[in-house]
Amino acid sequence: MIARKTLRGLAAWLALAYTVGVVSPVEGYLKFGTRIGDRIVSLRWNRIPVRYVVGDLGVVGVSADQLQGAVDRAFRTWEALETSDIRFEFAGVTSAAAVQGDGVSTLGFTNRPDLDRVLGQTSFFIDTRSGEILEADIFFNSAFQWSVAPGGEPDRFDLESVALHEIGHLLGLGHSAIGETELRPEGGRRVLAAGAVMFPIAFTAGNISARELKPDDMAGASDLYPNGALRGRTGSMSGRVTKNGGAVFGAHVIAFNLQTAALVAGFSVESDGGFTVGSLDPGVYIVRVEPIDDASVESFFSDAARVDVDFLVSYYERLVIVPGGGGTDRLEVKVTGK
């Protein structure tokens, strides 16, 4: 992490990468946070709408106008969430490169052949006194072949899908672990299924399925930027994950809605193995706990050494009823070592 002075005070610079087959280290999990005294505060924009500009450079197969169109569609997808008050404002086109710390949130193409696994990257400044996001910049790596075709194109990555993922980071969301991969013989991983746009590894070229938000993405954004409808309608569950009576840090906790089949997840991130899964529709849930094994641990936690992956997939012993506008009793999910 790099820190520097800004006009608003002390700010920190963070960078997050969306990759092909492998995952680069990032800070955070589901929501990013910064420590203020003895509290962890979620990172978010306080000044709404979030203003952004788009670069005026295109690449082979994608013109500057098409870049702007794909980015705009991705922003509108996040903005369309009925349970979130996040809003964006297009502030024009720029010929300037994305420069951290200039006070302008810029999205555009940058040629980075040295980052041969990175499709896109989000960098942003935060005020470490408050957790407010001050600026965010996103680049799409023009070393790859890109497409904006409605149905996708073979051997080209879908720009709108990657933009949707990166804008999730811009909002303050980290990576979701709802997904399934397999190891490639030549190294890295191939995505078999992803239950969230914020899964850290991209589908193969030509795939456009990540243009639509999934329940886990929606829950994360709505938790960060809730509106009145969300507060009264949704609920949450909380508890702790234990193994042999001790706390399990970094376990992936998934809530499965029996009626809608929606998957919303979180992680046990407290010293006692505590977790909270919020923005849940009222209903009956199955709770599953699993180790992080479909992407590198560093994709979710900067303090990876603390994360326990040495346990078997486990389920809470009873169905869990989540009330609207409230929370559950504190659950204890016990797991068994491998």
Second form
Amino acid sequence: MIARKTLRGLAAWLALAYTVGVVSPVEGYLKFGTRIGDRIVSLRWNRIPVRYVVGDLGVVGVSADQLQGAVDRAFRTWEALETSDIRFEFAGVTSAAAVQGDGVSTLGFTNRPDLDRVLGQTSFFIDTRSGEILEADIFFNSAFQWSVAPGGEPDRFDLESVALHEIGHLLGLGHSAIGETELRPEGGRRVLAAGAVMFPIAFTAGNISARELKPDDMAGASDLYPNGALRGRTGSMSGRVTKNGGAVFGAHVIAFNLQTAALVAGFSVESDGGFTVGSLDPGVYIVRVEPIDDASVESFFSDAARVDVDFLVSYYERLVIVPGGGGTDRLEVKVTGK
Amino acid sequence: MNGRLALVASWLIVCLAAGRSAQAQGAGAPAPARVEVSASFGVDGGTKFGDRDATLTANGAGRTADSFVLFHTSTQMRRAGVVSGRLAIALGRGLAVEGAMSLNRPSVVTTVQSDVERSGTTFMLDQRLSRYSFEGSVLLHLRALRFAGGRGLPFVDAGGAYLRDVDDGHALIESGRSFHAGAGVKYYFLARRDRFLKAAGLRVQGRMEMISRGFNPAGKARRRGGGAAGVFFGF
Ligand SMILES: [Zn+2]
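Right, the form predicted alone is done, so what does the form predicted together with its partner chain look like?
Everything in the complex follows now, all chains and molecules, and the chain you saw is the first one.
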């Protein structure tokens, strides 16, 4: 059986819920998973390189060639990760609109003024028996103003940055919660800062800093498509988040490497509050736990009602040492209610 | 540590008793024994690993990406007691080579402050390590500077060590190197030529050490001071 799943993508102003259906988060960087029997299996591509075609429509300020160039740069950025073996292959330009289910992964502009907060969107076809991604289509909403200028342009969204985020979804990555936002008086949230390209809310138009992957993005891609030779070099940490002895579901667990200053995060996604953060460089870490309160919970979890956001930011009482090729487990991070 | 302190205290008492007998013998300037063993208890100074901020990329319309501090950290290894055992072999002319094994149990503490969501709260996170040090040094006894009727004998030493750091969860086994240089004094309570036990006394020393690698969140070589006091026996 092949089922269609749709994820709504990067939002301009608000963290938008993406409809995940049976897709639910599994450990780590919120990879997408599908339930097979009583197991949750990560969605991933099995046929690599992933072939893609690019639409031949440009928009004001971005020609079709420039679209292809920006998309190509974003694919190369993901490919350049030495810890991940994901590869892509450009299979040509198409004038056909993306057709879900035709097996051709298409990226291009689509005019969707009705989606007034969605800059881009990724939708998948998956094999629900195996979790294999068979096709993923990405559209960039031409209702917005776009730019491919090397230094960015005021009031125009950077196409390469948004493509990098959407291609992260295409890989099977969900959203990262490493970011801080503030409520806007007129409603919605404004990003103050982000520590991952996969943060669900985009930087302000004109900003181009999301053209570079952050450690959390890299860890996510490396976890899904590990480079076999380098796998033994990284380690993991796992444990549970508790409040008054009970499990905390949906807590955001950030690992901070004291030597490299890298931030890599995961969520407590198991019923006992269990979490795992993997693909970590060996080293000494600080573990910080926070509620998901910088974007809507639906940006991260399909079963939002289970997510506990009523606790204060806390730190694990010890420094955590992550060995290469191994893991540190049974950390219990105790949080207290607000 | 209290148990170890008591042990050192009892060594000292034994030594002082031996010293009185040495005095009674009216020993003159002692010649260093061929083989000398010593045990000491000391303190290795703390090490600051420095400050590090957890930063995010700040949002802004411009091309420059400012950083946004999520929280601030400051990490140090605290001062800790160190127990050492040494074996020295005299080479003549006041020179000796010495091997040593030391163990100390420093705790590493990171202070987290200025968290964007808990700005008023300071968090202290720690981890205790066991550090094993296998050391080789060259000692030069400064005979010309002997004092107290020849009983006090200053020396300088320098050498290197191989370090093994193990955390309490045995998750981390890091190795490192260190180089040290220092100076000290031996005070002989007993010095005689015709017996199996040829010398006994107190030894006090201080040193500076440069450590590279090992448990080192800061990533660069760093310096620390230390001092130790103990007893020695010459054969
Ligand atoms: Zn997204």
